[in-house]
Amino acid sequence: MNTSEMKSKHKLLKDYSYELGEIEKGYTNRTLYVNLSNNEIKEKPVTQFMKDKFIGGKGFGLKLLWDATKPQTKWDDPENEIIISPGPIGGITQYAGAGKSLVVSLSPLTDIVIDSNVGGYFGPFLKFAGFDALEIQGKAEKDVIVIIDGKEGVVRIEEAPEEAVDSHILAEQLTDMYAKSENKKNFVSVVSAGLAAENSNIGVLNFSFYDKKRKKVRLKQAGRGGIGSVLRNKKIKAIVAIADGIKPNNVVDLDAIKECGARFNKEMRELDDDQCRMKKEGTAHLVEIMDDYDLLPTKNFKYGSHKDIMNIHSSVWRSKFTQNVFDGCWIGCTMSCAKAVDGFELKTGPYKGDKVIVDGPEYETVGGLGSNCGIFDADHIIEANFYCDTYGIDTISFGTLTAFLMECYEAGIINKEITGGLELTFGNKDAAIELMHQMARGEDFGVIAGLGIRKMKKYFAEKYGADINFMNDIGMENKGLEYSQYVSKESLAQQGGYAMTNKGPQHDEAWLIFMDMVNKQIPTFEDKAEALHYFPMFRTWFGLMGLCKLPWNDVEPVNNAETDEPAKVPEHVANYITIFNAVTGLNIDKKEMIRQSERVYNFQRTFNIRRGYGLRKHDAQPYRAAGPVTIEEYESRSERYDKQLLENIDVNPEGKSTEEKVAILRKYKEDMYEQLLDAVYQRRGWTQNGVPKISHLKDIGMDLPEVLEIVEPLQ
């Protein structure tokens, strides 16, 4: 069936006409609300209060979700929402990395707010269509598509029975359907999820963009926390945004933005090859660097390096990625890091024999689907990457939970009878890919895996009598979200950067391993606390604006090392302040930049508390994030750990059994983490139970009545 025939099968449920309007200083000054339970479509105003307190992007998402839900709302209740917002800077084309969207929802993994940063063209096209945010609530009875037509000024809800579900097909179908001609395909963007998002808690959203050179639709992921599962639970097959060209943000000072962009583009041209090689390898350039520093997760984070690293070395990815094509996931991004493997022939699953384009893999995918599962096969990683994308599976969660299952299998917690014949041993790539296909089909052991680590631990303990304490030690999740792919054992600051996050252990809040472990720049608790205040707040700012983090520090000015604070990349921070002021006409400085983020960050912390979380006990980490759990693990790095006993604790390891040494080291490392919590909470203006203090909320201007109502009883 061709796309015209598919479209003829659509049933219009509701249409809504609106005036297109203009963007003014980065804002359209309205949001779009769609309720699928009753097919209501309406506009909501963006007030000055929203802009002052919540800025945009993630901030708008948090505010809208707070207002739409109750403390007891579950992720699969109709009143849960998916909110997509690009932020005031989102959509400009004069500075790299300005095409991001922020997606906010209640997570099926964590039961708290999840936010995810994603590329692709949808966020800018949503803004060009006239909206600062899209807010979708309710549930449809049958599969629907929501179309936001920024050419005609119409929003439609249509039943869509014939289109595919898997994203690589669906995005092509809908791009063909709504572009109407080849030269208009780059003005259509599709948000979708796939079959696995229907049958698991780890579903992703795929945001599309049309690659004019390849003449292919490509996908970027809002990957964390299961928002794709929320999409499919609402019976949304896709959301489509149609743009009538690239619209200006109608900024106050375009020349200032262009000047910053020109300087950055010069850095990319002249420095990228000698720094991070983003244009050639994307984030995959990190693989051997992490291995060199014993930071590459291997066999469920037991180890940080492996002898077979050359099989997944960045040079391997460089040879597989198509070179010398524009690989930006938004117009004007000269970082061009969205690498792709073209013409990859699939060896397994429903698309076996098809030749496909595979976006990535990114470093996180290589670490998760590869080394963390003990698999050092580049083609397997590419295949698994493709299926994760089209099925709508988070590569980070899948890799981390599969590694957990492999350790459980080798420890005897689960066996072939339980797994339905899957031999989930480390390195078994055939079992790993079959587990993925089962997850997509909603069959067999794939259904159990799709629960996520936190729910699997409970299931194995209750059904099979598994040792919950051991599983808590090795199950790499915090707040219900699986860890991203860095070994944090030798960086106390990175342990905090993972487990003290509001949403769960995702490195986009604070990546401090090199500052802490390698460069020794933050030796004291006070230093670590300052870093764990500044960097999460600074990185939060990207999520308010519609910006990508990578152009901040994946290429640096040539004199950056000579500055007072090289880890902050001061020249790039100054660029961002200039750009924000040039877009909005405001006049913030770097202190106010952090305060903007603090307001939203503390609001999100309070949101978690409102839902029954957000306290000190919820910032606890699995012990494997801090130190060796097993005898084998200790002995693999015995020289390092014995030295720590002697130098840090003044305990002579000679004559002690490995079990004794593991226990002594554990007590020390757990105490260090508790001291870190104390220091960070104090720096953030929180109580020792992790609750924002009223005095701090007043100081930053987030002492809203609804916020104070939550935190006052806990002071």
Contents of the next structure:
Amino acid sequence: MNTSEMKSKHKLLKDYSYELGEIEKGYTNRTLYVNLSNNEIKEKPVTQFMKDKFIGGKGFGLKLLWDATKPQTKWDDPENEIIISPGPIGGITQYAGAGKSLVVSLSPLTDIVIDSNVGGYFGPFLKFAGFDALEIQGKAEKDVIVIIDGKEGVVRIEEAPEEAVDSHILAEQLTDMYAKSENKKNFVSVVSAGLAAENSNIGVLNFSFYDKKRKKVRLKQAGRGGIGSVLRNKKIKAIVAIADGIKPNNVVDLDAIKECGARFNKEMRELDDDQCRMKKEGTAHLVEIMDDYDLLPTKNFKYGSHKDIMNIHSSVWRSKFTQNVFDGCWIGCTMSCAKAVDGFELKTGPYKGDKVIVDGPEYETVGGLGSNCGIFDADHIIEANFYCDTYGIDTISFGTLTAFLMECYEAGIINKEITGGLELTFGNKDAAIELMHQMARGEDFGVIAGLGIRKMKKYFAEKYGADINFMNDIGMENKGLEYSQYVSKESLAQQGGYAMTNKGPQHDEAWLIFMDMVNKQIPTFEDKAEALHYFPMFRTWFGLMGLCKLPWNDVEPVNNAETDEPAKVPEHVANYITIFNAVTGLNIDKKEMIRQSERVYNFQRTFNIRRGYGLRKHDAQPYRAAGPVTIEEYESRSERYDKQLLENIDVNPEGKSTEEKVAILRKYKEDMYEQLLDAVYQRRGWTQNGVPKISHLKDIGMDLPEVLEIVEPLQ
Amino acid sequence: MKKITVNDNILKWEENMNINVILQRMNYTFRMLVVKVDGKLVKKNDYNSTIVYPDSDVKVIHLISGG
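Having displayed the form predicted alone, please output the structure of the form predicted in complex with its partner chain.
Full assembly next; the chain just shown is listed first.
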């Protein structure tokens, strides 16, 4: 069936006309609300209060979700929402990485708020269409698409029975359907999920952009926390944004932005080849570096390096990625790190034999689908990357949960009978990819795997009597979200950077391993606490703006080493402040920048508390994140651990069994983590139970009545 | 044994030990580094020509990368 025939099968449920309007100083000053239960569509004003306190992006998402839900709302209740917001800087084209969307929802994995950032053109197009955020509530009866036509000023809800669900086909179909001609395809962006998102809790949203050079639709992922599963639970097949060209943000000082952009672009031209090679390798440049520092998760985070690293080395990815093409996921991004493998022939699954474009793999995908599962096969990683994307599931969660299953299998917790014949041993790539296909089909053991690690632990304990303590030690999840792909055992600060996050262990709040473990720059608890205050707040700011974090620190000015605080990249921080002021006409400094984030960060913490989480006990980490759980793990690095016993605890390891040494080291490491929590909570202005103090909320200007109502009884 | 300190780790000193040798010995393969010897910045172009003497305190600050 061609796209015209598909379109003819659409049934219009609702259309809504609106004035297109203009963007003023980065804001359209309204949001779009769509309810799929009753097909209501309306505009909501963005107040000055909302801009002052929540800024945009993730901040707007949190505010709208707070207002729309009750503390008891579950992820699959109709009142849960998916909110997409680009932020005030989002959509400018004069500085790299300014096209990000922030997506917020209640997560099926964590039962708290999840936020996920993503490239692709949808966020900017939403703003060009006239909205600072899209808020979707309710559930449709049958599969629908929501179309936001920023050319005509119309929003439509249509039943769409014939289109595919898997993203690589669906995004292509809808791009063809809604572009007036070939040369207008780059003004259509599609948000979609896939078949596995329907049958699991680890669904992603794919945000498309049309690559004019390749004449292909590309996909970027809002990966974490299962928002794709929420999308399909609402029976949304896709959300389509159509733009009428690139609209200016009507900024206050365009020249100032251009000046920052020109300096940054020069750095990319002149320094990238000697620094991170983002234009050639993307984030996959990190693979062997992480291996060299014993940080690349291998076999469910047991180890940090592997002898077969050369099979997944960055040079392999460079040879697989098409070179010398523009790979920015938004216009004007000279970092151009959205690498792709072209013409890849699939070897398995429903699209076997098809030659496809595969977006990625990025570092996290190589670690998750590869080394962490003991698989050192580049073509398998590309194939699994493709299927994760088109099926709409998160490569990080899938990788980490598969690694957990492999360890459970090898430890005898599960077996072939339980897995329905899948021999889930480390390195078994055929079993791993079949598990993914089962997830997409909603069949067999794939359905169990799709629950995520936290629910699987409970299931295995209840159904098969598995040892819950052991599974809690090796199951790499915190708050219900699977860990991203770094070994944190030797960096106490990074253990906090993972487990003290608001949403769960994703490294986008803080990546402190080098600073802590290698540089030894933050030796005291106070030092670590300062880093675990500054970096999460600084990095939260990107999510308020619609900015990508990579241009902040994946290329650095030539004189960065000579600055007082090179780890913060001061010149780039100054660029961001200049750009924010130039867009909005405000006049913030770097202190106010952190304050903006603190308000939103503390609001998110309070949101978690409102839902029955967000306390000290919820910041607990699995012991695998801190130290060796098993004998083999200890003995693989016995020299290191024996030294720690001797130097840190004053315990002579000689004459002690490995079991004894594991136990002594564990007690020490667990105590260190508790002390870290104390220090960080104090620095963040929280009680020792992790609750924001009223005095701190007043100090940062976030003592809103609804916030105080939650935290007051817990002071 | 003559020694130097690199990021608080003790490393055996060698004749004509320059910054690149130190990076190799420590297996510091990351490319975004700030190197200081006894508090003095060493620029990347000078890694080969900068000879380090016994008891030097070398800081190899790894910057942050990735998202």
